[in-house]
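Take a look at this one chain, the form predicted alone, written out in structure tokens.
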Amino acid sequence: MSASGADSTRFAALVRSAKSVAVGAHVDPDGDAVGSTLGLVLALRSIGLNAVPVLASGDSVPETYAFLPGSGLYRAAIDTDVPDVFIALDTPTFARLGDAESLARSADDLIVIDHHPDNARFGTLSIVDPAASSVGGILWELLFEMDIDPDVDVATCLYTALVTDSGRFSYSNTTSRTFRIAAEMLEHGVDVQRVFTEVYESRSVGALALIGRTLERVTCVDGDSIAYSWVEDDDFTQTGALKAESENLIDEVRALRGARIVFLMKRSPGLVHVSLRAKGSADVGSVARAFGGGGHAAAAGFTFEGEIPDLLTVLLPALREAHG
């Protein structure tokens, strides 16, 4: 189960007694962050609660997920009043809440629901299940424990969370539990083909050009066991791609045969945002934590202050050690 009976009971008590609830996830939200946030908000609204989704960064939902029910409800965190209860999803630390951190710290109660193994358990109530393939899956089980029967809109949002964070049911976090939850979501009316088309087959010309640049830059080291690439701010201007369209770029590099560890660097002035992925037994989560970030053994990330050459000097030795 996603939560103990006591945790489920306490979660229900906290949200049902609140006059206002804000739900948010980490900065630069991915499919799990957006789908989970919207799914939970719509479920809470279905039982009469005043719940709103808030953005930890930016002022609009990433275009890839704008098709999801409830996406128009999003508010920028800086334009949102402090709620009675703040629910932080898919977020291991306060810092990852970005603009929403002050809301979380100021709320009467903070509920954390996550599947990152390194979650700091920083909530009044923290429900953390590292065995879950997505936060969307945890919420699906939690809603039934609260006697809330999700409608098709809630199911669509949470299915999107599930399918994206499991890599379309291909990552090592995919289990029989993942498929059972997915089957239940389909029974609630999810249009699988539409979700797939919207998320994976609706790229702009600019996004395809950005993929081309990324693949042209792929660099392999250590007998091709480590591969990396990068994008820069100018790439978005020159190709016309939106930054939100770079979310799945790492998967293009990950497809390289023989690579046990891959990473993608997104460079902006003075900063490099790094996404790490591993195949097999390599643990990139521990590497990310060593650089001040976090994540799972097979998928993690961090931000580096400096330039790409400086980063490679320290990151490559750490990754070599990670995969032995």
Ligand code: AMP
The other form holds:
Amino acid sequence: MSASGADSTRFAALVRSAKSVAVGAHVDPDGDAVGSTLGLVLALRSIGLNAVPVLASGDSVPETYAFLPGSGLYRAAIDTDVPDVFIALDTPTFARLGDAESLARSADDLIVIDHHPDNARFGTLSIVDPAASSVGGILWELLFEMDIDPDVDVATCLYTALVTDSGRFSYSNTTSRTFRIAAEMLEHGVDVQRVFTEVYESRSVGALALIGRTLERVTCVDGDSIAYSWVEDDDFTQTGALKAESENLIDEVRALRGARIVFLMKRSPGLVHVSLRAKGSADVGSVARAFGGGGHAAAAGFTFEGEIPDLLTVLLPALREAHG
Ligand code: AMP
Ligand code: MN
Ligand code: MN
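The form predicted in complex with the ligand, contrasted with the form predicted alone above:
Now the full complex is given, and it begins with the chain already shown.
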């Protein structure tokens, strides 16, 4: 189901009457966060609106997505004036907006566009479609409903959102609608191979070494139905891999035959970020929420205060329960 006609009419009215629009997404942005933000900003600019992309964390766009058209427009949220309208993409709660939270709270209107099932619908207008594989796909449909014909730059950004969030059209969120939208994007000129090369085949040699460490540490429990691995801050310094290059590391672990739930821990002193993935029908989103995080049924995450052994003591029983 796409955004209802009433939603798209309200969206169009709000943005068309705004003197300034800022668009942001969740902290530690992934391909959907960056691609949907830049695609929407470029589309709004193409109809003469004053729109800027803002970073919820960090001071530059992740290297992997710097090739996207419009990436030079990004500014830090803390250096951005409060806009008439703030648009929060791919973000289920105020807190996940990081540095951009105060812009979102202070703007005259806040528009939320997301596909997280646990979205708090915290906008003046909230368009939430959990059946969509990416926010990029929701925006693609919304633009047509607003009679905006996307140019190749907009299509490239939104395609990058679509291809990354669907696991290159392979995760359980991939549907015929995902492929239909992709086909339309290609008809608008997207260079599929270029996006693939930039996103998946532009790793540094350090990032490959980090994959090696991740694979060496894969640990299986419960006869391989749960598998996990981890990386630490030292691994990044020693291999030279960039933090942004670890976004898809979890995919290396999910390759394991028979694994139903996989997770990857990224450890800093006293803090562990956990990425959870379900390959079958288990709901790892509810496990992540129980640990103060969130996400989708098949892809979720949370941050744990403590060390890996303590985390495993509580997480493994929770995951066993989740996969039944
Ligand atoms: P990740 O494992 O970081 O790639 O994230 C997978 C999914 O879980 C994404 O939809 C994230 O938005 C969500 N997620 C990750 N970490 C958190 C967190 N600390 N709190 C809420 N949601 C999260
Ligand atoms: Mn995301
Ligand atoms: Mn997303």
